[in-house]
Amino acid sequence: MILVTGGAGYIGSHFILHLIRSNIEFIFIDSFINSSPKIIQKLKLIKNSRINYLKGDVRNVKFLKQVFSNYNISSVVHFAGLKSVKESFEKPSEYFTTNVSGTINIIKAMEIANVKKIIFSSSATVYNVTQTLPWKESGELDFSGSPYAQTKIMSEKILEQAALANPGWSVGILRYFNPIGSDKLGLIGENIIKESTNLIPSLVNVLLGRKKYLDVYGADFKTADGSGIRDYIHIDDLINGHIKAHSYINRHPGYNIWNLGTGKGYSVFEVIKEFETAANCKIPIKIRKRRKGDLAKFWADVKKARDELDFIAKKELNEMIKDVINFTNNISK
């Protein structure tokens, strides 16, 4: 059985998606702080399918005993956090006591349970921005970034010393780039926010209304057309490389990183542009100075997941948008 923290988060949910579709057994928890507990019903109305999942938060260590004490777990998901840079540093205390403690919890918990093997859901800003593109995995980290990167490159490297100190432990750290889109069903997505500053969020929430005008935080990037530059990836590609980290962690014990990405960059006019074809809308924007941090380009060196994983990320742009607007239509309705 796999246990899956953050079960019920936007890529949490399209993991378990692939879990019910392929008949695994799993165990879900969250706490549904920063989620919704009707991603179940959700999830009935794709497949009616029974969801084993528990109210509970990685922070409680009691809570984490009893469910690796009551349940026969082979291996654990962890998604489970709190993700928003932004937010990191208004509240640094608590990204540091659900991303790193709760890490650290789910590590205690395992060893009592005598489980051995983890998946890790980290992401592309713990690295260091000055580096060459494209970024690899071996390629330097930055430890003076946001809280919330902080907290990443602090879970790594306290599973990887849970590795070395664990013989037999098999470890899989996947370091997202920029996930994405939703199932083709358009069911389930991403929580759209209206208060994010995010591209995809940003450029939802003017479709629905709920905005006047897109924000676009930079127009004079050295780059082609002066915008920011990005790897997008499909959240299908994204749980593809799950799959084939998960099917690679119980064959290889060890400490892995791989990025998830699809290796190239789009730019934000060209997702606008995209969004508004795909929508056959036009999006009002407004151009803001760059944000403190924002780059002009970044993307993934993809190489070391294709030859480990045989992972290749196979959805271009207009799929992962029309993924995005068919989600949009199911959220006004």
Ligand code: NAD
Second form
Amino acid sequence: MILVTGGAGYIGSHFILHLIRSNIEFIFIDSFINSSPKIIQKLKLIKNSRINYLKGDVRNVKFLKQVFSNYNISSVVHFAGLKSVKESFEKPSEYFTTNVSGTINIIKAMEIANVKKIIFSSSATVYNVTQTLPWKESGELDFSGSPYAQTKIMSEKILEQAALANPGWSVGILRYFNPIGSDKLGLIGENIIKESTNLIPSLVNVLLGRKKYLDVYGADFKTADGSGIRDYIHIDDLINGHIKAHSYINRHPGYNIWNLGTGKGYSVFEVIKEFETAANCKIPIKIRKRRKGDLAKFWADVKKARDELDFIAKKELNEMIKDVINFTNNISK
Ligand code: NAD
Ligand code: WQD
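Please give the corresponding structure for the form predicted in complex with nicotinamide-adenine-dinucleotide (NAD), as opposed to the form predicted alone shown earlier.
In what comes next, the whole complex appears, and the chain from above leads the way.
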């Protein structure tokens, strides 16, 4: 069976949904620090089948050892972690213990249990931003980025050493660009709180009346409309990338990195326009100065994932945003 860490979170729960729909055996673990056990009922509404899960923390070595000795784990998909760039500057040690020590603990438990396959959630934030677009997996990394970015680079490097040291290991690093959207049914999605700072949660907060307007961080970038451009990828495509990567690591030992993006960029104003169309509303905005460290534009080089995994993200921005609205309508009920 597959061990999924962070299975109650935004991306993890969509991966679990895929496992349920495909009748693949799994157990997930989560501390529920940024999610809720209520996800179980929601998943059961979609398909009523057994959901194996345990509440627990990846910082707890004893807990992890128990999980590996009590269940017949064949591979790990490791989503558990803290993910806010902003918060990582405020609480760096929390980020290093959860994201880096958590990953080391998983590796140790895998070594003891002789489990050799793992997929790891990394991020486009690891890249050195001075390189040319599109960003390739072989591109330079930025070791002086946010504490969050550093936790992802460190985890990647530690996993690379584990793959070198342990014969037969297979590690798949997935560097996500900007995942957004929800499963079609709109029952599961991101934990959106008033304090969320990413673009989609901020738009949702405006729609729900929790915020009066959207701050647009920079309208003076060197882009066609002046706002920042990002590579947004629909969560369904992102999950499909995991399925392909998981299948690949089952067949090939070694260490591999793949970008998961569409290879295309959309601006903040384009996202707002789609959002207004899908929600049939007007989003009030205020133009603010750029956020510290924000880039004008970046998107993924998708060639490696296409050639090696046969992975191509298919969904366009309008579909991503429609599914965001669909999920929002359900959380606001
Ligand atoms: P999320 O916060 O929704 O999910 C993470 C899950 O991990 C949550 O359910 C949380 O409760 C759990 N968790 C946190 N600390 C834990 C701990 N110590 N022990 C056990 N469980 C713990 O985040 P997400 O968006 O689903 O992200 C999943 C992974 O993907 C993270 O590692 C994140 O860094 C990475 N990632 C996310 C994005 C994004 O934009 N969402 C982009 C790039 C990379
Ligand atoms: C997107 C665009 C903002 C909010 C971050 C992490 C990255 C990854 C995804 C985890 C930018 C603009 C945003 C708002 C705005 N997460 N914006 N008003 O910064 O590309 O990436 O999340 O790994 O690592 O760095 O995403 O959604 O915050 O911003 O104008 O209220 O929207 O300036 O151009 P970002 P984002």
